[in-house]
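We begin with a single chain expressed as structure tokens, specifically the form predicted alone.
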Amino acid sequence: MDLAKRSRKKASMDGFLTNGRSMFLAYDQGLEHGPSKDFNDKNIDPGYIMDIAIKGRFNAIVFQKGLAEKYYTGKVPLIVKVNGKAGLASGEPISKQNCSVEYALSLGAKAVGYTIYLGSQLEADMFNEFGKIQEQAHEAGIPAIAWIYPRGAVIQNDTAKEIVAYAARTGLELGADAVKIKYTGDSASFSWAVKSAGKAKVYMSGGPKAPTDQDFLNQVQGAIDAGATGLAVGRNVWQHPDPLKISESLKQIIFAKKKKVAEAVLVQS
């Protein structure tokens, strides 16, 4: 299509927000990590995850295209990850596109997600690819969300204040409507990342399973206190013995703005 003839529709994260906040259930670990690392007999079934997203009233579920094709039910807004990589190869990380924006739309996607490994020697390839995906998404009127993970030989500490803030700012500069970034470890330093993201919404990455529920809830509380829009969580929910209970506790922190961790923990008892 000729550039001059393109009509740019308004892309907004508003459809994923409840009173300005949101919580996504992410499930792309099967590709990224392999089934033996994260899954058990229950959560290896994408249908089980879809059920958690529905019953837990998540604002979105995040699937790769193959899972969306076979398991998405339409009852929760869908975010399709349009790139990904397996966890077998070594060397500088790169994650390339495996699904078009057009096909993601045909699956029912209300947004697309793309991972960028900031600091990789191959980051320019991902910048370029995400730039095209962001433009295509905006032409279709849907937001583009950037998973931005500092990684590569030059990255010594991927949760350092300045590194996480750089990740957040990169998303804003590249046109992301929202960024998914790691938590720095405390609210004060994470607030600098939120400021660095400007008008791009900030979602804390759920990360690996936390040692205790309270540890994880404290992290989420810190991110929300710092101004984050919400949480994109995977393993800390669907690896939990009771995913719906931990989901309810998370919602108490994210959506009930005056609730603190101590009150949220009571939800599980």
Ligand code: FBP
Contents of the next structure:
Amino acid sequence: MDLAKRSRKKASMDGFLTNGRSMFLAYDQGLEHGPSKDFNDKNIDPGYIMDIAIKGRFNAIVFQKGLAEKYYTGKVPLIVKVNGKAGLASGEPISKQNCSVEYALSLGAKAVGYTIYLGSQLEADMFNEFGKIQEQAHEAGIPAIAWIYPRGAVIQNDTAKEIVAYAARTGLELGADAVKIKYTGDSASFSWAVKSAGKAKVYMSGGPKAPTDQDFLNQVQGAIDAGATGLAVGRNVWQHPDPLKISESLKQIIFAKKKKVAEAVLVQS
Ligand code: FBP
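For comparison with the form predicted alone, would you give the structure of this protein in the form predicted in complex with the ligand?
Let us now look at the entire complex, which starts with that chain.
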């Protein structure tokens, strides 16, 4: 590319924020885990998830390109995941690009997402690929969000304070506008990850469905107290028997700054 023609527009997460916070609905688990692991007769339908994103007033829906092409109906900003892997292969994890930034834009994406397995023997491939995607996204004026999951033979504990902080910092240094990282288990240790992320916004990753709503809401409260911008959640919402109710409780915690878990749970009863 002609360097003189290369422009870098301001890529900002502002379009995804409500009073500085946000909540994304993630739905790429059909690829990542397989339909029989996570889905039931309702949530196997991407249309059901699109409906939750709209009715639950999420700040974004996260789809792979195939779902975006066939099920994205607008009304909620779209984030297209431009890489992904299936859960069948063994060995050191790697997730490679499967959608161009240009094509994501044509589908209506307002940001692109990319997973990096930090600590994998193959991390350099993902660093390299993300570097190019981040530059293309910024040239187009949209943010690049990094899902940074420490994984591989050398990673003993992917939610340890120092490992999650390393993930957050990696995202900042590689140019991510936001990082999606796993919760460390308590607010004090998560705040080190938030500090490590610097000006990159931090989203807590939802994880498998928590045993109770209270458990999950406590985690989210801990992340918000630590300075996270918000939550990117999948299973804890769309595996819930009442996705809109749990979404409402989550919003009480994420957006209503003074609300605590006990009050947030009350909106469900
Ligand atoms: P969940 O809230 O369901 O955990 O979704 C968040 C997410 O990052 C998805 O985008 C992705 O499919 C999944 O987690 C990856 O999970 P895993 O940790 O098993 O790779």
